[in-house]
Structures are given as structure tokens and as C-alpha cells.
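The chain below stands alone, shown as C-alpha cells; this is the form predicted alone.
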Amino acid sequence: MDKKLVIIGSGPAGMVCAINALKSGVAKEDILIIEREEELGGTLNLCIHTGFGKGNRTGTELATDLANQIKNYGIEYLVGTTVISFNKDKEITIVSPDIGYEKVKAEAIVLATGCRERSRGGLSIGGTRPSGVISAGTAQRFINIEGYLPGKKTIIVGTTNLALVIARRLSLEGGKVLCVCDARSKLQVDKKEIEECLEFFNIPLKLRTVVTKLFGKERLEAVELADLDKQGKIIRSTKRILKCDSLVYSCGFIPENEIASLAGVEIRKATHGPVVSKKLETSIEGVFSCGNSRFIHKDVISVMTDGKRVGKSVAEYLKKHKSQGGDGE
């Protein structure tokens, strides 16, 4: 299969890239967006909750709408299949159940692949490590995909967006959330979001707290806190006991960047992204990268504007390309 242009990725920034390279010259045949999930959207299918773009509508409505773009286009897809890797001849491999290994070679490449959640490793939570402890994205996925509650009494860990929306939504579907508690002094989201998402619930905020201990041989039983002081160091006098059957965390996100690292893109250890240019290519002459997958923005606007941005880019590149007689011409 050979495509002038391949986007790895349908999240926001994925499916903007496509409309506007479509609008700036390349041809809707000429265009593949490949997917691992099962459906356009990317991360946007689990955010049933408000707050993206113009509108203030709900993310599972901007992927609905920009998947609808993408089907009027008539801007080629491919779902539930991964990208197992690509090289600098942008040759790019990849497997699903319908259509098993196959090769795609690209005149050029956006990475679109998104960013992914920090794991749990970065907790350095003491005790054992038994069920019931998992990342806001999973609980994220558990009550909004699945239709489960992952637990009846949760403490979370952390104060991103993601762990204010987890609290909210566990509160709303029937869960009880014993506190949020972050290690930090001052938070960075907004007064609105504590208001909408903890305050309306009576969920206790406690700043300069940590978990210590996980209790529970197969199902979390209970966590040990203990508050900080102001350089840091736990108070031990405050150590407590709270019982509870889940644990959420949010440890922030980072670029998902695994695929051009093996293809030997050069990576910038601040962001864990890409290393750009103005016009937002890599090290690799032709593989372009974009929205979260480039660095964390801080909103689907941003992600979005970059998106565009970088599909104006790569058609300005391919039709350069083709001018210089690239690929055969």
C-alpha cells in the first residue's frame, strides 16, 4: 500500500492534520489516518464530560465531529490496527485482526500518537501492591466505557483535571470518595474546577498530604497518609489510617513517543517529544509531529491549532517533494 500522506493517530490534532493537508492541496486519496482503537477519537471517546473547544461541548461530541468530517471528506481510515513501527524511508508496518502485517510506504509522516499517563511507578507508594490501584485514565475507561464502578470508597491521588473529573464522576455514579490529596502546596487547576468537581460533592481537598502505605493482600483494605511539611519531609505524628477499596492516581501524562524513538527520531529529554523545526518536522526528513504527542498542551484548542498547523506543513512539503521529483516523479 502506498499513500502520500500517513497520520498515526486520530486523536484531535490526527483528524484536524487530515482536514487541513486535504484543504491545503493534498488529495483526499492520497491521505490514511491509522488508529489503534476501535474507532476515530483517540482519547476524546473517554472524556464524556464538558469543556472541549468552542461550545464547551463534551469530547465524545468533538470526536463524533471531526470523525464526521473525516467520513464526508472521504478521507481514507483505518481502525483498530497499530503502527508496530517506521523507519527513515518511511516504510511503516502494521497489523490488525482484518487485515494482518502489511507494509505502508509514506511520502511523508505526522506523528499523531498522543501522550499516555505517567505509570504508577512514579507513586513510590510503600506496602503491597494488591487490585484496586489504578490511573485515572483506567478508571476513566472503567466507568465511561465499561459502565463499572471501580470502587465504592476511593481516596485519589493527585490534582490534574483527569483526577478533579475521576472525582466527580465517581461521586455521580454512586462512589464515595474519602479525599483528593496532592503533595503540592498550591494547585494549577482552576478555582471553578475544585468548585465543579470536589466542593459540589463535599470531597474533602487535603494539599500537602501523601499516601505512604498501601494495605491488602488481593483488594486494597487501606492507605496509610501522613501530611508534609513546608520542605517536605512527613510529618510522622500525622500518619493515619483510612480505609478504602480503590486507589486512583494521576501522575501526570507524558508524549507517547516509543514508535519514532526505534525509528530514530531525535527525542528532547524536557518534554519526552520530538526535537521540530519551525515547520514542526522531526530529525527525520518528511516525519512530521503534532498536538500532545510533540509536548502536553494545555487544552484540545491548543492541540487542535497545532494539528492545522502541521497540515499546512506537510503538504507544503510534498508538493515540494514532488517538484524535486521525489519517489519517482
Second form
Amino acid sequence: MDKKLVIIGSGPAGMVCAINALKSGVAKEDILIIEREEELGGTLNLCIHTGFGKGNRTGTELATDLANQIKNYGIEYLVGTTVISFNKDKEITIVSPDIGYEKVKAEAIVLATGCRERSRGGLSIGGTRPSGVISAGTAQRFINIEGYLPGKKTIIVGTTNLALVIARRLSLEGGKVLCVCDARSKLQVDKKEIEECLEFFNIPLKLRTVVTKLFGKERLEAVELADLDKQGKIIRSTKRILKCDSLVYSCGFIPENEIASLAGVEIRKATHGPVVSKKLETSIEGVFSCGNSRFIHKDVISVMTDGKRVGKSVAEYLKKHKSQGGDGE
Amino acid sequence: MKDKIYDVAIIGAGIVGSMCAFHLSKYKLNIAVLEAGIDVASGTTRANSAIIHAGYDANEGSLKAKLNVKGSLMVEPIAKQLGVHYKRCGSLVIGFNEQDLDHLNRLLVRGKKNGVLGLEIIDEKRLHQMEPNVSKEAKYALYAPTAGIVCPYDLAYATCENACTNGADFFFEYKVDKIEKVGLSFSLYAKEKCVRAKYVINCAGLYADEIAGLISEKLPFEIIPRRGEYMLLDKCEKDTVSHTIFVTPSEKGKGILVSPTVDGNIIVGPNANIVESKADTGVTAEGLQEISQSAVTMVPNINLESVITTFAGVRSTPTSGDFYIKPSTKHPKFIHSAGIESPGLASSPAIALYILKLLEKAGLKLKERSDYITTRTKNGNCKLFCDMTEEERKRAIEKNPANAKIVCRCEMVTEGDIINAIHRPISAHTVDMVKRRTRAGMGRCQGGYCRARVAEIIARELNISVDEVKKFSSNSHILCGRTK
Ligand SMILES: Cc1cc2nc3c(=O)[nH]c(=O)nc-3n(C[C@H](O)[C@H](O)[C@H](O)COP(=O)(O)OP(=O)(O)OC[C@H]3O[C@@H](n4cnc5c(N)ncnc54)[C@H](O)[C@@H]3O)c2cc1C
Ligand SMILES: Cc1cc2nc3c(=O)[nH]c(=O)nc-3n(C[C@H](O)[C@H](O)[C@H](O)COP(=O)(O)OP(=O)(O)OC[C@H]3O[C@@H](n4cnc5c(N)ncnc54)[C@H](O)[C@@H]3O)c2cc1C
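In place of the form predicted alone, output the structure of the form predicted in complex with the partner chain.
What follows is the whole complex; the chain from before opens it.
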């Protein structure tokens, strides 16, 4: 299969990029979006809460809206299809239960692969390793998609948007959140979110507080909490034990760039995102990056702005590429 | 079933028990493996440094030295036969001063006497060519080109799966708590259950002394549980070092190491602290700090920000200082393998052969079978999608479209891999069992994305509900009922 433009990932970044590439002159039959999930939408599909873009819609509403635009414009897409690698010649290997193992040759590639959660490795919590300790993303999938409660008495570590949303969701679904704690002394999120997600449910917020130890051989039974002093050192006298059956952590996100780095795209160690030019082109010519796979954006509006920008610049690239004689001549 | 008398029962499916099962299953014998945990490698074999030591550490003339040198050479062919990841990466013990150099020279002499091949002391120039990230203050190193790395629990799975395929019976969550000698055989009880066998091998690791106690025998030494803590770094740090790097040893042990793993991560650890409970595999903030500091001394620019997980293992250190592999003083057909501390993993194939010799001496007949299957399953070695060549991937997907569904993104594990693991000879029916067999959830996000999906697949394949799926043991349920 040959395609002028292949966009990897159908989150808001990928879809907005496709729409803008089209608006900037790339023909609809020259664009292909590849998505490994069964539906277009990316992370938005997990978000059944409001707060996405203009009009304060839910994540799923925004996803549906963008996906409808893609369908109405007649832009081609493959779902349930994973890109497992690509190379400098922009030959892309895809796998899917329907089409099997295939190659797609592109003139330009946009990486809109989003991000993944950080593990709790960095938290260095001591003690045992029982079940009942899960990431916020896993909790979200269990609750919103599967309809199961990951715990009845939960402690949440981290104050990302996702952590707060989970605190609220757990309370709504019949669980009890004992507290939300964070090592930092200042919050990155808006006051409004604290009100809506925590205060409304009487969930205590404990800043400058860390979980130092887990108890429980099989299932989590309790955790040890401690306060930090101004230098970030544990104040021993504040150590206390809290009984609970689950701990949900949210340690932030890391851009997803495995296939990019395999292809040889230069990745910035500090951000885990690719090094890009002003045009958002990576170190490999004709390969672009946008959205959360470039760096972790503040919200979906800025992700969409990024997608827009890259849609335009990849269209320009393809125009220039064509006028220079394109491929293989 | 009740009246069946096995030829050999193996207590404990750690690496020693697994290797025994593997070697014994080549012969016409009925074998039972009794394991207290829910899975193979539930004990020390699950959490260690994974180094196939070359053999210069153990004292000359000790059983440890003999079995280490012999065993370490056997690991590679077994790994090849069963498709286990193994790499001969070589090791470097680095020294900073004259005193360290003296010590390295002593190790060199000892290693040569033990029969280790290719050992040499190298100077700082060569050291830094081989390992540009090692501290510039390091002046010498003992280079052991034969040292290697392996995936320890996969080596145990592979050998057990092969034994199972060749007819060995496995009993899990079978904690032997009473042993009786009835006539010519031993009755090995776990609560109400009973397995009978003519010969018994005690490979219960840290608990080998307790098993001896069940036949009223006191081993002539004590087993001291000494814990070692670890940190595992993200694959993006894979270029940190390419050999296993040790510091010159102290009384506490071989010292802390920084090493690549066969899967492309970097492992840092272990320290050595005596713990009260043999089951104490917890990590401590202090311990992690201790190993971090050592790691920085060896490799100053190591990026400890990219730790993806921490864990600990407990050594079964014998006060006598050497492996104890002997028949019971009460029953010649009951063999003990105890005090198997490091390099127990590297020595394990040779330990098993040594045990086979003892069994033969005690009267067990070893007749080779003609229908021996050399691989893990009748259909080969269950290669994972991520290890396949392009052609193999194509074929795998044609055969089963589930191989085109990537479930763990970090480690590229397919739904097909997971389904295979669930239906392999020793079924992976918990999230952790699937994780250790396929690496789903072992990557940078530590299952943040795939854990829920793995649970769903297990539930579907075993026809149970998702909230019945366990993380690793009977009470480690993952979910707490339905949402409102
Ligand atoms: C719980 C939660 C709450 C949030 N709340 C808000 C909020 O209230 N307001 C707000 O503005 N923002 C919010 N956000 C942020 C917003 O959802 C994200 O910023 C946005 O979805 C990121 O868009 P993206 O396109 O960069 O990545 P994603 O949406 O993550 O999309 C990436 C897509 O690429 C696909 N992909 C990746 N690799 C491959 C491959 N190799 N082959 C095929 N497909 C691939 C993935 O499956 C995914 O669908 C929230 C996020 C989360 C997780
Ligand atoms: C920190 C650390 C680092 C190490 N590094 C290395 C290294 O780099 N290289 C190396 O060669 N070696 C290393 N070792 C040593 C190596 O890991 C061990 O020697 C080896 O794993 C021991 O295997 P085993 O089969 O004797 O014991 P185990 O793996 O502990 O197996 C014993 C099994 O017996 C079971 N059991 C116990 N009681 C009963 C019962 N009553 N009934 C039924 N089953 C029972 C247990 O559940 C367990 O599965 C290290 C060890 C540690 C702790």
C-alpha cells in the first residue's frame, strides 16, 4: 500500500492534524490514520467526565465529534491496527487481525501516538508488593469500561487531573477515598478542580505527604504515610499507618515514542519527546510529531492546536516534496 | 491417583528443583514436583541478580566452586534448547586503588585454580574503552569474559515446562507440612493431601531446614535469610553499561552491581542485610539509597530518575559457607539441597546432575526414554512475538489473528502471546504469571495500560469473571466487586 501521509494515532492530535492537512491542500485519498484501538479518539474515549475543549463537553463527546468530521470528510482510517515499526525510508509495518502483517509506504509520517502513565518506580515506596496497588489509568479502565471497583477504601497518590478525576469517580461508584496525597507543596491543577473532585466529596487533600511503606502480603492492608519538611526530608515523628485496601497512583505521563526511537528519531532524554524543528519535523526528514507524544500538554485545547500546526506544516512539506520530484525519480 | 507412587518427588520448584525435574524427565521415571507457591519460581529464583557467574568467587576446593564453574557452562546450551534469553556479556570487577588491585589479583589466582577460562586484569585504558560510563577513578578491573546473564524465572519455567511436557506432574499451592515413611515410600502431606514417592529431593531453598525438620533431622548449619534490594531502570538507559560491573568485594558479599539484563533494562543492586523473616521481600527507602550510592560510585552518570520498579530477594546463606547437597542421615533416598545461596542460579544445572548421581547411588535406575521431547511444549518453545523474525511474525498472524493485537505496548506483547501463556503446559492463570511469561506489564508503564486487559483475557480464556482473576495468589484479588 502507498500513501502520501500516514498519521499514527487518532487522538485529538492525530485527528485534528488530518483535518488540517486536508484543509491545507492534501487530498483526502492521500491521508491515512492508523489507530490500534477499535475506535477513533485516543485517550478521550476513557474520559466520561466534562472539561474538554470549548463548550465543556465530555471527552467521549469530543472524540465522537472529531471522528464524525473525519468520516464526513471521507478521510481513510484503519482501526484495530498497530504500527509496530517504521524506517528512515518511511516504510511502515502494521499488524491487525483483519489485514494481518502489511507494509505501507508513505511520503510523510505524523507521530501522534500520545503518552502513557509513568510507573510508580520513582516513588520508592518501601514494604511489600501486594495486589490493590494500581495506576490511575488502570483504575479508570476498570471503572469506566469494565464496571468494576478497584477498591473500597482507597488512598490516592498524586494530584494530576487524572488522579482527581479518579477520586471523584471512586466516590460516585461506591468506594471511599481516604485521602489524596502529594509530595509537592503546591498544586499544578486549578482550584476549581479541587473543589469539584475533592472538597465536594469531603476527601482530604494532604500536600507534602508521602506514602513510605505498604503492608499486606496478598492484598494491600494498610499504608504508612509521613510528612515532609521544607527540604523534602521525611519527618520521622509524623509516620502513621492508615488501613486501606487499595492505592491508586498517578505519577504523570511519558510521551510514547518507542517506534520513533527504533526508527532512529532523535529523542530528548529530559522530555522523552523527539527533538523537532519549528515545523515540528523530527530528526528524520518527513517525519513529524505532535500532541502528547511530542511533550505532555496542559490540556486538550493545546493538543489540538499542536495537531493543527503540524497538519499545516506537513501539507507544506508534501507540496514542496512533490515540486522537487517526489519519490524514486 | 491416591495409590500412585512416584519414583521421585521434588519439593520446591525454584531453579534447583526445576533443573532436577528437567534432567530427571529424560529418563523413564514418574516425577512429582510439589511447590508451596502458586507458580514455579515463587522463592529466591524470582528475585536475584540473574548473573551466570564465571566462578572466581567461591573458595578453591569448595563444592560451590566446582558446581559454579561446571554449571555456568551448562546454562547456555540449556537456554538455547529451550529458547530462554541468555547472553554472555562478560563481567568486570572494578578497583580504585592498590588495595583493590591486590584483591583483584587474589580473585584472579583463585579463578584460575577453579578453572575459569579467559580471566585477566585489565588497565584503565581498556576498561574505559569497554565501558565509557564507568567512573574515571577506576584504575583496574578483573575481566571475566565467560560470565553471562539470563532470565532466571524463565529458565525455571522453561525447564519445568519441558519436564511437564515429558510427563512430570506439578502440584502448586502444595506446601509440604508432614512427611511419613511408610514401607518403601515417603508420604508427603500438605494439609489433607498426600503424594507418595520412593525418592525425595528437598530443594525448598530458604525452607530446606524446615523440610529436614519434618523427617526429624537437623542440618549441620543454620540458614540465615539475607535480603538484597534492587532497582530496575527503563530500557532507554540500556547504553549505561554493556558488561556486568561489580565493585571490589567486601565481607558483605560480592558487592553491588550495575548490569544489563537480557531484556535490555539496567539492574542495580543488591545490598545484603539480615532480615528476621525469610519471607521479607520488602524494599526500604534506606536500602534503595544504599544501592543508589554504590551505583553512582561505579557509574557516576547513571540516570536513577528512570527507575521503573524496585524489588528484593532473600538469600539462604548457610553459616557453613558452602552448598550442602547430601543424602539425609536418616534416609539414604532423601536428598537435601540446602544453603544454595549465590551462585546458586549459575550452578543449578550442575547441582541437579550432582543430585542425580546421589540418587543413582541410592539405587534409582536412570533409563533413558526414547520419546523425550526436547522443547518446552510439543509444538516448540513458545517464542514471543517480540522475539520473532519478520517471516515468523507474518506466519504467526496468519495462524492466529490474535497475534496482531498488541496488548502490552511497552514490551510489544500480543494477545496471542498471552493466550499461549494461559494454555501452556503449566497454565499462567494470574496476572503476575502472565507477566513473567510474556513480559506484559514489565515495561516502562508497569502495567498501567495493559493490566486491565490482561485480566480480561485471563477471565475470558478460563471462563471466569474478571473479579475472580488474581494478581499472584489466592487472596490477591485485583477488584472489589461491581461499581454502582
Ligand atoms: C483521565 C484524563 C483526564 C483528562 N482530562 C482532561 C480535561 O478535563 N480537559 C482537557 O482539556 N484535557 C484532559 N485530558 C488530556 C487529553 O485527553 C489529552 O491531552 C489528549 O487526549 C492527548 O491527545 P493526543 O492525540 O496527543 O494523544 P491520545 O489521545 O493519547 O492519542 C494517541 C493515540 O495514538 C494511538 N497510537 C499510539 N501508538 C500507536 C501505534 N504504534 N499504532 C497505532 N496507534 C497508535 C493510541 O492508541 C491513541 O489512540 C485528560 C487526560 C486523561 C488521561
Ligand atoms: C539478592 C540475591 C542475588 C543473587 N544473585 C545471584 C546471581 O547473580 N547469580 C546466581 O547464580 N545466584 C544468585 N543468587 C542466588 C540464587 O538466586 C539462588 O541460589 C537460587 O535461586 C536458589 O534456588 P533454589 O531452588 O535453591 O531456591 P528457591 O528459588 O527459593 O526455591 C525453593 C522453592 O521451594 C518452595 N518451598 C519452600 N518450602 C516448601 C514446602 N514446605 N513445600 C513445598 N515447596 C516449598 C518455595 O516456594 C520455592 O519456590 C542470588 C540470590 C539473592 C537473594
